[in-house]
Amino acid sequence: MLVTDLETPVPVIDLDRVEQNIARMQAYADDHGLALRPHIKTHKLPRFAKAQMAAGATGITCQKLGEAEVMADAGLADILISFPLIGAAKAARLAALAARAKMRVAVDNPLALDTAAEAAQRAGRPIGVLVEFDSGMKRTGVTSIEDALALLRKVRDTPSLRFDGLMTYPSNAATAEFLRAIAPLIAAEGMAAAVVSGGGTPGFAHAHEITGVTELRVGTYIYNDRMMLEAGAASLNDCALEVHATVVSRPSPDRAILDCGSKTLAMDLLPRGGVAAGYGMLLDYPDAVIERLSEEHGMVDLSRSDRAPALGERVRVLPNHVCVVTNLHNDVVLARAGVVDSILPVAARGLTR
């Protein structure tokens, strides 16, 4: 079958430029000798997961406990989940992970340590420990030195758990002070961080000049999107997934329809300053602007292109979060020169808990 002769709106993947992207990812750290901690919530597919293990990767990056149970029953068996875990479900949950894979979990709060050492007492395994500090993203991370060292003295003092080292995102100028000045405090109190994570795909390539990152967590690299070539980190011919849609409508010169929507292509924006607009880049027409989305229609604006699709054409749009778009589709295509390889269920897919 031909990737043309698909029903739209459909996301098609381009299986030698996934394979590019992961080989390029993983030179790089090999190169400046970081371990490659992917992040799978951008694809949620074991597939692509063991492809990156394969490679080399150290181990996966999951954001939920959903996912790295879907990873898990896949056969994954060294697992960080990066996002704070409270209460005893969660703690329930995480032993019976740590039963049967090598876990590691991010805190930046005594109430997550606690539960990360309960699900630890529950499997009678240790459970190692990144405890997570703000490099200015004000999200989740401690934002002191001395909330930092309070909760990897407690660690510490938890025999169920394993202090691994630190962790934060973004990597940046914040990160490399933060661990200027925390380092010696760590040696002070007899620990030492082996590991030290840093992230995001947008500025993996100055990730080794952060002196003390000894891992980077990466996930959008492996498919790419609009807002890594807006940063400055892909190319178009590093972009791997792209949504088939079809102009179902030519309501007036300067106005198209497409097939696909918010349902379909998420309503992500550019941040602010980028000098592309709309909700997504139609690949076959750069000028043209999808200006607006409803949950099924695609509101094309032709006003500035030279050229215009025709009713009923079928159209590739680039998303500009390609990370919210798998997460809105059961089943994804597989690619190669146009030919479709397989179709595959999103296994991860809307996995909130």
Ligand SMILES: Cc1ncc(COP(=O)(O)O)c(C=O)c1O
Contents of the next structure:
Amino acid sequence: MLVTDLETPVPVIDLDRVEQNIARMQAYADDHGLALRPHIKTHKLPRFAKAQMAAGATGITCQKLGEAEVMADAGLADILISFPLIGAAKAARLAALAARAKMRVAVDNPLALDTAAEAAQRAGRPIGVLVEFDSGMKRTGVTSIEDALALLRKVRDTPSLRFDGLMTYPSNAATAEFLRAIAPLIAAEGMAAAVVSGGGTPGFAHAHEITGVTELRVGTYIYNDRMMLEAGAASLNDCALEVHATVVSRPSPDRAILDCGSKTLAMDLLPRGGVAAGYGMLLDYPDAVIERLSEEHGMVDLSRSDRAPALGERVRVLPNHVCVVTNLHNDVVLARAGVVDSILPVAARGLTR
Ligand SMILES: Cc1ncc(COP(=O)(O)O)c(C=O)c1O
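Form predicted in complex with this ligand structure, per the form predicted alone context:
Okay, now the whole complex, with that chain kicking things off.
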């Protein structure tokens, strides 16, 4: 079957590009002596997690327990959860995971640390801990050296836990500064951060320049998207996922309506450009702008395009942010040179817990 025979809207993934992206990131990590721990939140597919491991990854990263459970079910055996887990229900699930996989968690507060400790105790196996620090994103992550040291001392003093090191996102100049300041203080505690995990596809090519970082967590690189084009981290030939859509209406000469709305493309805009840049790039009509989305309609402004798609025409959309797009779809199509290879359920999609 050809991808052009598929009903739209449908996300189509080019396997040749995926394989090239996996190989290239692994080569970068290997060349610079970095461990690669891909974040599976982009693809949510055991098949690709296994492909990343087969290429040389040391383990995978998950953001949620639900993702980790799907991956452990599929046989992935070394998992970092890069998100604070808090409470008894999370501890029970983390314990069940720790009984069958090598688990590591990121913590930035004492409650998350207690949850990990309870899980490790229940599992009867140590759980590795990375203390997360903020590199300027103002999200999770301790914001001071003192808070980091207090947490790592608490990890050291908790017998069921193992201090593995530090984590941050994204890695940048602030990461280097924090590491420079904390390294002698960790040593003075008689401890060592065996792992310093940084990440982010946009700046991945500079990861090796940050002294002290040992591990690279990247997710988006497997497919890439319009944000990665904007960031200069990818070219069009590196973009592996396209949403195929159909022009279902041409109400006026300067407007086309697609059968993909916010439930297909998601509402993410580019950091620069905003609505003016649209909700995705029409690959064959780069001057057309997907200016509005309702749930199932994509409104395309053709006023600045000297060509226009015809009613009924199939078009290809490069999403702005691919990770949220895969999460919206029950299944994705894998293809090679326009021929369908397989249709896979997005096994770890929609798992918000
Ligand atoms: C904690 C964490 N690590 C790693 C990543 C991977 O980043 P990217 O998709 O830019 O490669 C993310 C992305 O959101 C993240 O939140």
